[in-house]
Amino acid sequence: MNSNEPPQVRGSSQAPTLEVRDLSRTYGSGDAAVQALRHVSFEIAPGDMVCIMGRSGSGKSTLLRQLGLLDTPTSGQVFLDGADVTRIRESRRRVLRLGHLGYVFQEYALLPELTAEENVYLPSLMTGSPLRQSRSRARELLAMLDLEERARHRPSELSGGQQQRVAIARAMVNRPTVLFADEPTGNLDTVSSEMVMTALARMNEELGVTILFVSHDPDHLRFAKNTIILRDGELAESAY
């Protein structure tokens, strides 16, 4: 799909939380250039839960990095709540990443010397929130994810699925507008994967956060409200 006009979310009259216009990303130059994304356009409605699928090398993680302001596209635009954030200063990107966007990675990325509770509330402290308020929010999220009894455990004392749920709580602590999850169950067994995906769905339904997650597992489509499929860097198919 190479249209510059982003498809509209079916049945939605709300302004999009995320809008992507003609997005392309090329790595390298000359004969060594690799076009990871090619003229991708779509919109994501508030409160949506979108699964991004495609074969390895199709551009899934590259797309998530552009949307999450972790990388800058070669061309095209990304809008967050109507504001063009494509090429804003890095200082402004840091503010948005910390206060308005949440991230869950395949490898958990928890600090080993901190407890689960401390890992969760650390980003809240970084925004200037008082310790008591930050701790209370962390405990609330851990309870939602059935981890209240593990709050004082360090990552080495937690299973992979528990660590990933702690990472979800951490991503939610600053009440983000959008949560990005890049292969969040890639390192987990079937039972743990189910728990993590259920946790993400609960965040979406109960807290209203918009979620975009990358997955290779077709079974995860049942957790999504909409789907984006990439092929060779292009939008091959979607529910939009």
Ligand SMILES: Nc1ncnc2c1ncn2[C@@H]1O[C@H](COP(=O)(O)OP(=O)(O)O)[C@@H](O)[C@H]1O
The other form holds:
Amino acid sequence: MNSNEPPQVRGSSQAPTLEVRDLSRTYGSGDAAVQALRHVSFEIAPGDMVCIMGRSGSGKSTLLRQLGLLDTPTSGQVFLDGADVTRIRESRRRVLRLGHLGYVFQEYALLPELTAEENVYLPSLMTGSPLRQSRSRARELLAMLDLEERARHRPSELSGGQQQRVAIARAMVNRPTVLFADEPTGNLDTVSSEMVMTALARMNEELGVTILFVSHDPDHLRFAKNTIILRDGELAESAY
Ligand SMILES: Nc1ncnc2c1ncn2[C@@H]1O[C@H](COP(=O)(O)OP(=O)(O)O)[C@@H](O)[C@H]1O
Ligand SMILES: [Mg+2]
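Could the form predicted in complex with this ligand be given as well, to go with the form predicted alone?
Below: every chain and molecule of the assembly, starting with the one above.
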């Protein structure tokens, strides 16, 4: 962790994996308008693992949704691997979300009728990959996350921490460039949180995926290579 340095590699010739320029997102209008993000700019280098911190309501989820192409900013731009993806067609956004971006949410969001393994390989089938290949990739990821023995279990038969690790495997099945994790440990006890954070760190180190995760726990800063701190929708000075 080095929170006094910007979340970017200076002098790198590689294009940043993500670049945000003067990004703002206002919800509603008139008197009811909420400026959730205000003129935020930063770069994320390939292979980075960034912790986004800030109080509740500071704009963390809003920021992840803009970067993850789950929402459209009011103004400003988002670049993914050097390409402006701010206002691309919905069909193109869908392709990027399925194949290039991965998501992990606080609530796991696994399908209850499917086994762990089926949950993991479903997004692979959705890209048109054959079942055998999709299943073998799912098994590989589940093994990496010490869930081999749980592959045939349904989510209701798994602990919260195990479900979240299944969700991480699912997010990785299509080999995304970037994985977004919005408070992935928000519902977990300390021991399970540690396992989930370790799982994310392994994905970053061994598979090279760039990760942006939101956490309230200062202890999780040790899993991050860089930090972004939001305050009332703005980048706090301390991040720079
Ligand atoms: N869909 C929405 N409509 C209106 N206001 C919203 C919406 N989503 C978030 N907000 C507001 O935007 C601000 C930032 O919210 P959010 O990004 O969820 O913060 P955080 O994730 O840091 O808790 C808060 O004031 C929140 O109430
Ligand atoms: Mg949030």
